[in-house]
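First, one chain by itself: the form predicted alone, in structure tokens.
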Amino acid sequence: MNLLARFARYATLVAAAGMTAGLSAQPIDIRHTAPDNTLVRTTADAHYLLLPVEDDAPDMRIDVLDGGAIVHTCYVRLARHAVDYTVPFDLTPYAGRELLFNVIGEEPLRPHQMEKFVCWKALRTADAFDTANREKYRPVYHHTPLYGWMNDPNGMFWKEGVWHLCFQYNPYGSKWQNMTWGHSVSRDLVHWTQEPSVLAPDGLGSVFSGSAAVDAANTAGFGAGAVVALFTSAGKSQVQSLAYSTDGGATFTRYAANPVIVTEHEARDPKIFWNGRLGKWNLILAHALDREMLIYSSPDLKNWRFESAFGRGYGCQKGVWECPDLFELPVRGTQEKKWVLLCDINPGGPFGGSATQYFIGDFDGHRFVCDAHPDETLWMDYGKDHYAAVTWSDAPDNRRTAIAWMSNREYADAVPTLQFRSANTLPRDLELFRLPDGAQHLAVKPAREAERLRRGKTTLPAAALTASPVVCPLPAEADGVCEIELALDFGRARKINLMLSNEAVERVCMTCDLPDPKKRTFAMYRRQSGATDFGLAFPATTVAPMPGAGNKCTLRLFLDRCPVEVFGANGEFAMTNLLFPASPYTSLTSSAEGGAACLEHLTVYPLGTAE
């Protein structure tokens, strides 16, 4: 039995045990009215109706009726043969009223087939829903939803000391569906608390990706300091809608005159920002299938004027363009500033599937002009598992901090977790730097707050590296969850090998290659890293250039229960990859090829929980 099958059996047991804590005796009336239709009636006297889910079952549509009117629609993979887990439907908005759940099969069913589904016997009402972690691969210090599916980060803003992170969320299962804006908050970018969701599907469709910003000057008329969100309403077509919050982002009200932007072709993921030089708001929108970005301006966030388009023929054009961002950054060590345009693409990533590219240039509020040749492609991260990267609005001290979805469209819905799917990368601070030849690049560094997770340290003395390995144990008391800093001197070697391994003989091999002083690369191989059989595209090799020259390099590795993130010490490159070992990695081994090298410095910091 493979890892996913074993976990499915385990999840079935905990769904029947722990996830039904606080059960009520509220009666549920179930009537099977047609081969593809079942009616479920209950009175909303409990907090939740717990819906049994089988992850591999087809979606079923549920229309929730209150007094004969549809008040909510969702799609749930109701369990047919076995219950993998349960998800809660919140009954509290309808307290004391009788609700009818009209369950409709989305594909033809044989007579009496639907009434035999195991979900009907497992339906329960409850006053509590247990979100305690039951998964070995849930990260310790990376943001994840308490349960359900998550993808793109959305609506990110800072206000009054709180970092707000919204995200594409399915509260009714661990695969993509029911796109809603989930909502989490943090005061330090490493400890997150999930709050109630802020935007759910409506008559215009699901709530796709978008952004939010603080309207300090009350340009939109919702009040000074109101938080205004722009997002894609995705129904039969994709249009851009507006919502606003007057309670600091806890709840949002939709604008009555939505949509505020309508385009002839598919466009999504609006990113808004105040442009002080222009004295207006700017918005950048992904013209997805045309592989370009559309730029707009507005005095009030409601009435938008199209300014220009950028992107046709630029960078990677192999997939749809999504999740744009546009912001100004300082160039390290100079007084200069340049504009950076982030563009996520799927497929077309450097190693398959989804990834984030970027462009550097100038922007005057009307047009973006790229500095690079159209054929040049720059990648923000060279791993397989970094997508939909966007930055926080209104961060203090002109700080520009980004976060991304840590997965890949090629296998995101098949990774071996069930209670939840997907995590976010560490927040990352951004700036620009120049190489001696004048080439410009984006520097990506872990946010400084990550150092708050450190719980002690172990430092190894300097050591010569040869073909004989130098072994550094990883902190067993933290299940190998740690940060590793190491400084390397190639000496006469042309390759330095690093390997994470465990007692199950699973390994992650990494190499630093120096074929000549001007060409340096970092590679990661995860074919033997643990579970890899859930997706043909998963066991990949990823390779990143290490900008710079010379015989020395410094790395920072962040290891969690499933992801590893590797950074050049000054942000020269980043690589994010998921790993699913049977047991935690217990050691880091270093060796050299082609001559002797030196491990000048190695420090391991056990990292504490973000809970």
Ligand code: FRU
Second form
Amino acid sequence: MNLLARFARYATLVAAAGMTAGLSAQPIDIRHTAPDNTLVRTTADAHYLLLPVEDDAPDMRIDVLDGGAIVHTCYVRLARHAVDYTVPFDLTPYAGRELLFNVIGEEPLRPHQMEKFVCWKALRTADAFDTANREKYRPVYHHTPLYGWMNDPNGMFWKEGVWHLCFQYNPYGSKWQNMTWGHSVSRDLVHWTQEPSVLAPDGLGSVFSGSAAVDAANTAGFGAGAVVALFTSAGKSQVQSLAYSTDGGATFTRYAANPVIVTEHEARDPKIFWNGRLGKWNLILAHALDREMLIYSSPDLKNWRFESAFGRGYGCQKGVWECPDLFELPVRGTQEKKWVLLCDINPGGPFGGSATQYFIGDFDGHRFVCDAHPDETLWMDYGKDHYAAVTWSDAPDNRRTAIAWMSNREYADAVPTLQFRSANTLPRDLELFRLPDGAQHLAVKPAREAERLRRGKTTLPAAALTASPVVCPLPAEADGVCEIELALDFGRARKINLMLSNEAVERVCMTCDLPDPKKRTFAMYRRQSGATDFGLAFPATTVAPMPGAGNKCTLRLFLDRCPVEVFGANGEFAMTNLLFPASPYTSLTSSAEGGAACLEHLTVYPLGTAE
Ligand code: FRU
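For the form predicted together with the named molecule instead of the form predicted alone, what are the coordinates?
Let's see the whole complex now, leading with the same chain.
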């Protein structure tokens, strides 16, 4: 193309960009300099440059240049054929400066292909970015990012009445990329506010999962009460880095001598905790491909000594090991305490894809010794959508509270949401319990703060459960978003069937299978629950053991716009599954097979977050 023609094309694009920019203070200059390279120049007068995204387009690399130096790099699925949504690039750190966005196609592009992308016409600057919650499947009370992709919970600590929840975050799109620590805070574990992100990729790579804790005794020298975070810098290799905050977790500064731990093979997701008995810090790190956990100790969070490894040949070994945690828990009804090691695995979960297994044993600050036979695998949640579970550091009242990412690697980036992807489970309080035969289990219960979400109550009177169904309407005023509590006496029934259904004749079938007390199970079947066609692996049946003595059980079901979490109400089991119905479920139908059971009570609480 000759120079004149090239200029003509450039001039048209400037005009087009100016037109669509609307309120844009500055024109956006766009030059297509090569088939795989476009330069976008603008002055940072507005708050944001809004980047148009097509969810399924390949990533383009964007180097942001200020005065010729690269000040930021991110990967964005710039819209080629249609704009699905926009993401904001924050211009405020560069206020008044002229920035050059060097957009690079890293896959081969045909001549002129890049200049035909629709994104160029839709690029604009703006002072506001709309995060109003309009998506059908956006949960009402589960934590979600305001926009963009989220996976693992990270860097969780409690300080001065505030629960901090960081998370693996892509601020530039609703699929995994640009791993950054997003940051949300809550005073009650159920109302969350997203704050500015705290850690963005740097020269060592993007910011993978990790943990944070309050350094009350100033062991690291950043000040008493500083918050110290350990995380994986994921670049060419995976190494462990440190950052600290002296403003209560609002901002973090990277430690100048990073990395603080290097390993030969891929290792990630460090979890730190103060070990009072040892008078030192401990850290547990996933040796991902070796399918084991590495344990370290340190006097000051900066110098780490390798202590031991646990896990080769233990539990489920069918996938990489990730996101560990290690903590002590009381055994219900005793004075005893045991240590629990959480280990996320992908793939290899009980119903395919990602899931959380755990081990119970003893830990002396140096070595974890598992009580169970290596072949035994225990799962923390028996749904398909529970991964990367970790617990808060420094929680008050000796609470051990966990939260997990509510999705599955098998289809997480294809679920039918757009401006955001993924939510977290409800926070869950943990303890241990023993069955009469001595078997040890983790009890998983929704945090008591979940009761603060209740907005009213309807109780059905006690009823016999037989083959003829008892139908309970779900609260239409809350779009079916509710908690359902059922107290069941199994009576002589062999099976109890529960079914959520809606006007679109979609249904979620659940069954308590009651052959004999040792083999009871709770199962959920979601093949007809609504949209399932976005992932072949999605329509699974999930089954949980229902350990417990006696002939009774209470269940709590938490329904939100897309997830359902079911708990044996003494924490006997948890099951978390995503559901994407065409319209909200409007009723719960209960019945029994093989003999009568009794529905001792069925209470429905509409749930909401408005104070
Ligand atoms: C688990 C995981 C972690 C890693 C992070 C990257 O979901 O793979 O091991 O740190 O996600 O986002």
